[in-house]
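Single chain ahead, written as structure tokens, the form predicted alone.
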Amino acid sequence: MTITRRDFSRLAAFGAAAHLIPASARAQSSEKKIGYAVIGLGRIAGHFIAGAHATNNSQITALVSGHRDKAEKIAAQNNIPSSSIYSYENFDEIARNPAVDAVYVALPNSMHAEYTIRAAKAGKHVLCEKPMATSVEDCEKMIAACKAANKKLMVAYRCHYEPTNLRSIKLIRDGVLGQVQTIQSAFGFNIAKGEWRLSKALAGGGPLYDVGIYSLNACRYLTGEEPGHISAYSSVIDHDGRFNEVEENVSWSMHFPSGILASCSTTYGANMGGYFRVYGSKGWFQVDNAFAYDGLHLRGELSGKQLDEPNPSKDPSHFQAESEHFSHCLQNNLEPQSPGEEGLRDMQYIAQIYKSAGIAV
């Protein structure tokens, strides 16, 4: 595989965010530890608290929630002050607050751009969740708010910065596997009646949005290219009332332009673990639980040799692995290895499949 400016440039910042995640490559930082305010208390929210605690350069400064008992928990719990808790409606004053340098959005899909906006416009960086919006425009939106207000943004792709996914991207870019043919990749579930996901208006689409993006964005970052062409369909299998307003099942292909051809699947109607696979001329590996918080295993056969590389890494070290890089672009004015512009252009391949899938953005 050639290896282009631009592959060398992106592995070189893959590079740097590994030597971020290993405890004895991470050194006691006498810079202050950035402030984070964490814009909704779901689940997620959670494990990149206990993520940043990790850390040695980032800190939980402020809460946002609508919830006021349940933020009051939590900032108990983490030496957070009741004067930093906000509410969505008073969220702007958090402007005032010097102790938050940063968010992170964890809300659902649909309230992302919002919140990006005005934290901008409030002064602080944004970390936000996956997927970065809910459309195109929006996702531009956002990326031209935080350059207005000189902010960084970020968004948590944190397969970005976890060692299975940097170690299986440098097989390739070091040419262990030969020349990359195919790649296959999956990761659904079967989702439970009442969850906010199986809302169009809040999360914007089915499971392309919450999981499948994990497949197309690792198709991405494995080859180091933008996808040329794609085709895609969908359907509804189970009527029972949970796909009344999103797809139940996608799958898409997509043709590179080195001619690599990657097929991908997502659902919510079925336990699908994520997965990775990619077929080169000398061998072929897989990570199972590609996209999982633990658990990752690279296996595979290169040049006759058996590859066997279990990941005995815990959650929440991927939540610990991208706060941790951010903060160190901040208090170093670097700019992080997933900008607002990787989550638009993922965003735009999100709108090519459901154009070709016939389903209505």
Ligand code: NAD
Second form
Amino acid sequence: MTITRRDFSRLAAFGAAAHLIPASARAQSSEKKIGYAVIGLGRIAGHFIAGAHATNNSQITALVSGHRDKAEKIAAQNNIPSSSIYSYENFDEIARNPAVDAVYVALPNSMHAEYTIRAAKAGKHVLCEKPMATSVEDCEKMIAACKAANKKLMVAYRCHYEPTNLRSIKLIRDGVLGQVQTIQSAFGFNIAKGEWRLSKALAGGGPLYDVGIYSLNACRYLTGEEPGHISAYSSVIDHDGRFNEVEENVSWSMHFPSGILASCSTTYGANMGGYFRVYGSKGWFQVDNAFAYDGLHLRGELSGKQLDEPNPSKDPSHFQAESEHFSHCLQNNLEPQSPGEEGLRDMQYIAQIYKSAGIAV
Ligand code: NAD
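The structure above corresponds to the form predicted alone; please give the structure of the form predicted in complex with nicotinamide-adenine-dinucleotide (NAD) next.
What follows is the entire complex, opening with the chain shown before.
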């Protein structure tokens, strides 16, 4: 996509333009790459490590894991010295490691708060995976701890840094779609037994925390508004032992101050390619695979003109853009586009959705 100076200013207002600066210019902004310690060496950590390696301003300099063997293997692949491998117990010693500027928290949801707070106390900036935590109170504690330590906190909302999502925002902000009236969005998958995601203690809740949050967050960045009223339903259909602690399905509606209505759903009982569809007075557009790591596809009809824009980028480009943005913020003392307050807001809306659906939080 071609970004003009005017587009850049507009996206900068959204805060997401930093990664669109040419790589050569970005590299000049600081000589030192930002060093990250990765906490929790599971699936998403692998995507993040590859994404950070693809940048000019980020590198992986430490690992934190409960499995020393796994960590040794990943360290060897990434030129990380054994002395920069930590366990959950000795994690606080990271304070004395000058190669670590920031930590990337990629643990189960309920562990985000503890490790974000410990990282801030150790004098490190924090990039925390979504959902930011499992309660509003924990989000507030995380923000307070980072503020007290004078460290930056960003929630890893990678879609905020992804070109097709940014293009969608721009189509709306530029008025190309006319007045937005309604948005539909969904994301879900058919979960296997035994996942930590099915434990309320570790996950906080079901698909809403895990993947429904993408639709919630998208409705907020697409409209640029905060929902005023929310109503929701939830259900469990499959009584096969998976949903003893968390819900299987949630659907919710949001009323935004301008009058825009959004209708969203999420599930752990069916594979649902994540998407959003936006209807405005001048047409409609939809992004298929809107929240996937690649394969995003924008199509629609605007003022009688067909729109068909597949995005050829491949994984780990989202993680590259996300780490590039946070590192750029750290190098230049800028606030990230998705700070802790953004994660806190989603947690407040999740609490409202659960309350409306009659689920105890
Ligand atoms: P995962 O199960 O693949 O990895 C979790 C890691 O945490 C593992 O290395 C595991 O060993 C470690 N761990 C430590 N204590 C644990 C415990 N008590 N129980 C289970 N694991 C424990 O999970 P994941 O899919 O990588 O998700 C990690 C985080 O990343 C979650 O918060 C999730 O919501 C988020 N996530 C974000 C994206 C994204 O696109 N931004 C995608 C997937 C997951």
